[in-house]
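Starting off, we have a lone chain in the form predicted alone, written out as structure tokens.
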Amino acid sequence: MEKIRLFDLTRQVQTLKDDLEEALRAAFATGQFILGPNVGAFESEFSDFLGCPYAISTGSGTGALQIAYQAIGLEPGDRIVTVPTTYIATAMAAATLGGIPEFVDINPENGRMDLNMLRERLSNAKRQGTLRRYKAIVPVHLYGFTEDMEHILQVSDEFGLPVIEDACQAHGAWMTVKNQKVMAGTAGKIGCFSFYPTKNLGAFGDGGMVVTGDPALAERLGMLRNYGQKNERHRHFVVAGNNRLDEIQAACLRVKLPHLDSFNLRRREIAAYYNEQFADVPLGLPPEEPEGTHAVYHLYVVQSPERDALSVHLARQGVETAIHYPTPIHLQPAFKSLGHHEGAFPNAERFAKRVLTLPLYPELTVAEAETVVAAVKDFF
């Protein structure tokens, strides 16, 4: 039996093999592998593609996060806000420098921000008189799914705090902010955007973005993913460590980012058809897109009480699953100090409890997503 993975990178990669080949012969041929043609032509195709004026490329999209955080000043003991429910680095990279993550719940309905919550939360920080302490609200466009960010920018407003979007799964995915498409990443202060492997828009290896409207934040961003230097070598303005995309990174993404629209259409086609073949399946299914809004499927994920079982079971019929994510942020181990205990954000909790991955990839065959559909359906 062929097992069906979770992602099969090795396809994409056959895809697009000529192209590929090509531009990394003509990296090799520059001599230049730091901060050469090929970033500086993915920054500016990238602005491009999301109608954002700059574009900073990182290490990492963790590096995106951290440089995004330095660039808006948090210090030691200053506060983000954001939710349980992400990849840790998105409160790891404001807690390496110093930054306490606050975590506000999720809505058991959609899966997004908790925006009552939040409203909250900042306010008994006005009355308190520590809202000085918070440096930003950082929603997350998890698995490809647009956040609220018409209502959070209204809070961001009310409260005077900035926005950094977390678009590390949303390369591609829109929606509508007072009346105009808005690409994720672009709505607030700051977005970050990963491109590891296994991101709609991947690289070989890691590497990241940041892109703003703002002309001086981007020139502090740019000095903060290079020892603090601007344009000139040896005079640094600012501390800053190294935090740059390879010449050889840009060179492969610089292919790919051409395809992106089309891969993310595929990706609405598998999700599409799976939401059909399992709208009679004892599943919570992704969530629907909210009108002016367009998710890009990062993931495909469902619910299910029944889901370590589910997980078993598919494994058995040759169908890779993965869990997004077992464990929310406020009860890792790392963020112990926090103080928080299970019951604290009882929605990420359960939603913790019961996510599943299951196949969805660009280059999944037909064939594969019908048997994916027949494994799911036969467990129930």
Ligand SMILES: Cc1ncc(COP(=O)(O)O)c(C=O)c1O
Given for the second form:
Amino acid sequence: MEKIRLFDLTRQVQTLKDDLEEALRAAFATGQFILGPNVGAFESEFSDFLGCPYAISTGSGTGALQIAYQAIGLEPGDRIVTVPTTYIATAMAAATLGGIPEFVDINPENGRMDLNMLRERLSNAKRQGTLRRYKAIVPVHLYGFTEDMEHILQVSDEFGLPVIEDACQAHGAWMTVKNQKVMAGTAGKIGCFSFYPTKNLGAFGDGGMVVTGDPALAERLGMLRNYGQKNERHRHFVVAGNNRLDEIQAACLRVKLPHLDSFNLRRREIAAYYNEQFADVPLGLPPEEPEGTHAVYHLYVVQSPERDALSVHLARQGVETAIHYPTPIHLQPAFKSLGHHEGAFPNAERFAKRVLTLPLYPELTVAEAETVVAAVKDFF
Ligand SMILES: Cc1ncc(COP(=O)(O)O)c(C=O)c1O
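Having seen the form predicted alone, could you now give me the structure of the form predicted together with this ligand?
Next comes the full complex, and the chain you just saw is listed first.
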């Protein structure tokens, strides 16, 4: 029995093999492997793709979040507000700087940040005089679905807090803000992307990007990813580490970027097929895309109270699945010191017990998608 993998990264390499090999040969020939021509060109092409003035590449998505938090002035003891239903990096990047991730629950209907809870939390902080310790609101465009940026930006204005978007799973997704089409990652002060290999735009190793429309922030972000240097070497303006994208990853990402929209469309087609096929199956499906938004299905995540049995059944039928994410981050041992217990964020906790990710990537074949559907239907 041929196994159906959750992702098969070798297929995209095959599709783009000649172009990738050519790009690598050219990159090797330059002899410039740190902040060389491909890094600069990729930053400029990614900023054009998003229609955002400044893009600064980093060593990873986590690195992107770290320098974003530093750039907006996060100091030890300061807080960021995010959701517990995300990859741990959203919170970990702040915690590694001495920051405190504070969580608000998700809305059970659509998995988005509960904005009433967000407002309540910030109102309380204002009343108690602690609002100045809050440095950013961090919405996550999870699974390639956009957050409700229109309303998050209203809260941001109301409390004078910048928004840092975690767009690590949402390259090419867009939403509508004030009647304008806005790419995920470009609505707030800073947007953060990851090029982890399985992402919609994936490298052959680690990589990331921060984007912003603010020239002063862009300059600061550029320094923060490169030992505090601007354009001149050996002059360090701020304390910072090494958080750079390498030239070889940039060369490969430049080959892939022109294909991102078509890869995303293929993801959407497979998702539409699954949605249609599962319409009569007792499964919680991904949320409907709100009008004026465009999801890019980084992951196709269903929900079921029988999640574990379903996953065992699918494995027996050769269909690989995964759980994104089995433990909401407020209950992770690493965040024990925050003092959260089970029941603190019931929607996020229920979600974590029910979610299951089915195979979906641009190169998944029609026959494989049909096998996945048949195996799911067979369970029910
Ligand atoms: C939502 C989210 N945030 C942050 C990250 C961190 O990115 P990276 O793995 O490139 O550090 C990831 C991906 O791994 C992610 O999915």
